[in-house]
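Okay, so here's just one chain, in structure tokens, the form predicted on its own.
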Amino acid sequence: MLNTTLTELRCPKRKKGNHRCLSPLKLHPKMQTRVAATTEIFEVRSGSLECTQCHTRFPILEGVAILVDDVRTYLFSHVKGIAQRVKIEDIPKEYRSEFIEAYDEIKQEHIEEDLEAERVNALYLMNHYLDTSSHLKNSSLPWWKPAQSPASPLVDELIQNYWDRGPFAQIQTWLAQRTENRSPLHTIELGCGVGGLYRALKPHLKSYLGVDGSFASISLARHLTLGTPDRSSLRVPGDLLQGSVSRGTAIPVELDTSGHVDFIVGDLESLPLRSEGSDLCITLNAIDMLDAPENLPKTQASLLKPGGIAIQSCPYIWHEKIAKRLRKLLPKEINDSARAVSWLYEQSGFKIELNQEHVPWLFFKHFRQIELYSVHIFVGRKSSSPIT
């Protein structure tokens, strides 16, 4: 975590009435290298960040800042990622025997779909980073196309045709198109994944916090654009007959020494961010996935300044308990989950200003697999005026 990411963060614990305590936090540093000679920001590799207020402690592990309301369950059930990247010696004492337990357990399991998993984060890598110029490590072959054996045409077509054109294409389509008050914006994202969105986004922000619950992704995600060290290897699925994830990529390492860019685990029903501190706020493809889905624009209107955009997209793959809950909150004339997620936006303040039906998102699984979802994504402004 870098000293300077300190003034955006609050503490994510709950009290009584479920309400957070939000209060500011004091950095503990352990260990820090400082990430310019000239200046006053360093990351902090270990050490925690303590409440001013309820003291609560929250651990930097290999520099990942862990800001949550449980971090005892946090670290069990994430022990897949930390363990990869963590010696056991660095878990605090007061979880480590425990956490010994837990990573036992994991050794024993072959479970390669959740978001820890290596697997899993390799489809988010090449999500986020890879377009259809981009080629294999040491090779100059596309990274899509099998070396050995015939390609399938099918999936040479669909990643042709739609891959460089999905959520993030179209978030930086609309960037680009302000017309009025083009200066740089404070952004927070929610749900970052691995991080490529800032590289996609950086020539219109002058700052980025990115949030996701995945120790693993926020390792990745600092490692390419910060440098910060991460001991995973960048591989990317190829015939699966030689493992989950077989090939090496040229996804290069970049190195923001700006201090104004950072990745950091938190909780996106328990955020540990500071109200109001944001121009804009992007979550993408994550609404579907929370319990109280309602939330969510409550809590974008929540970061940003008065004026502020919020940008949301999802293919709206819900569960039928969530969709259920979600049909009660509904007017009888909505039945379209597109209008539905609008109608919570236009509920919490927001007009939407910018909205785009059937955008691709691919994931290439391997060479014989390829997912392909249908996206819906808009842009709201907190307030009335309109989209500069």
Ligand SMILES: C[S@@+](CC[C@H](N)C(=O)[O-])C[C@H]1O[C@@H](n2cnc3c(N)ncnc32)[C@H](O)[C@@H]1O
Contents of the next structure:
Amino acid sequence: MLNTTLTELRCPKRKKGNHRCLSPLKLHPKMQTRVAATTEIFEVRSGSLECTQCHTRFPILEGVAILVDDVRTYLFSHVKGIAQRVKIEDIPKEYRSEFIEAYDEIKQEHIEEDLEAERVNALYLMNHYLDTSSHLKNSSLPWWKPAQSPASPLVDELIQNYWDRGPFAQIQTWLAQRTENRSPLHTIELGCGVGGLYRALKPHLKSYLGVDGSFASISLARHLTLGTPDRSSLRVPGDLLQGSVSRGTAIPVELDTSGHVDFIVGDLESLPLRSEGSDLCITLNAIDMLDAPENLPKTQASLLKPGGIAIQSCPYIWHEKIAKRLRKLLPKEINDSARAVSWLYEQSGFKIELNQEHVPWLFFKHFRQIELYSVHIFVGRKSSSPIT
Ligand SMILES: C[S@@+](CC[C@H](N)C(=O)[O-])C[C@H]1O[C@@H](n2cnc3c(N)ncnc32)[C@H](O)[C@@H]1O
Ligand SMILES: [Zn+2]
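Switching conditions: you have the form predicted on its own, so give me the form predicted in complex with the named molecule.
And the full complex, kicking off with our chain again.
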């Protein structure tokens, strides 16, 4: 993490009654490098953050600050993404032997489908960083076309028509159309994944902090934005006969040395952030992954300054247990997901100002498979006076 990020961070430790500690943190760098010769901005590669109140320590591994309530459980359940990038001897001593055990277990299991898996992150890298003008590495071939066999006309048509019109493009359009105060925005993104939204919105932003639960995604986001090392290959799928990710893409690293942009690991349901510091808080395609989705609008409201804006999008693929929980909270007349989520935001003091239905959101899974979602997205403004 960057030393300049420290002021944004708070202790995520849960206390009695499920309240977060939220005290300021102290940085204990072990290894750090200066970001640019003439500045006092440092990239802390390893070390820890310590709560000034409860003294809980949160590790920084390969530049990734892990700010979660339960570090032990986090390290074991995210062992795949961590072990690929962090040397075993750099795992804090108190967790090391259990970490090795957890690593040995996943080596035998070969589970590919979680958010620490290389292939899943590859799908998001494509979604976030490639557009229809992007090419393969050292080639003029568009990234979705096979070199040796004919391309699927259907896949080609879907990509040409819809790939560049996803949620990022919708937000770019909305921010470009702002007519009121157009000053650059202090921005927080919750569930930022591999971090491509920052690059898409950069001209509109004053600062940006991305938070996600996936270690692999945060490490990739930091690599592509801050130039920090990441050991993964940035490869994407082609023909699955050649392997699950077999082609190199030309995703350029676009270095930001301002000290105003960073990505950290945190839990959306126990955030390590100070309140009321941002103008814009964005959560894309994550509300349906939360155990208590009804808390997300409150969380976004608490991070925003009065009058700030929240953006939320989702294809609303609820787990039945969560849908049942939501049904109990909603008025009887609301029975579709888009209205339900808008209602939750309104209950938290937001006024929905812009709303777009059925924005295409595509994933390229291989030459013969596209995954297509139809996403609801909206902009809500937090009341500028205190909510009574
Ligand atoms: C479907 S992906 C969407 C990623 C990105 N926002 C986008 O739209 O492309 C959901 C993201 O939310 C993150 N996520 C889900 N639940 C989370 C939680 N409780 N805390 C932190 N991140 C979470 C996942 O790691 C994943 O990167
Ligand atoms: Zn604390």
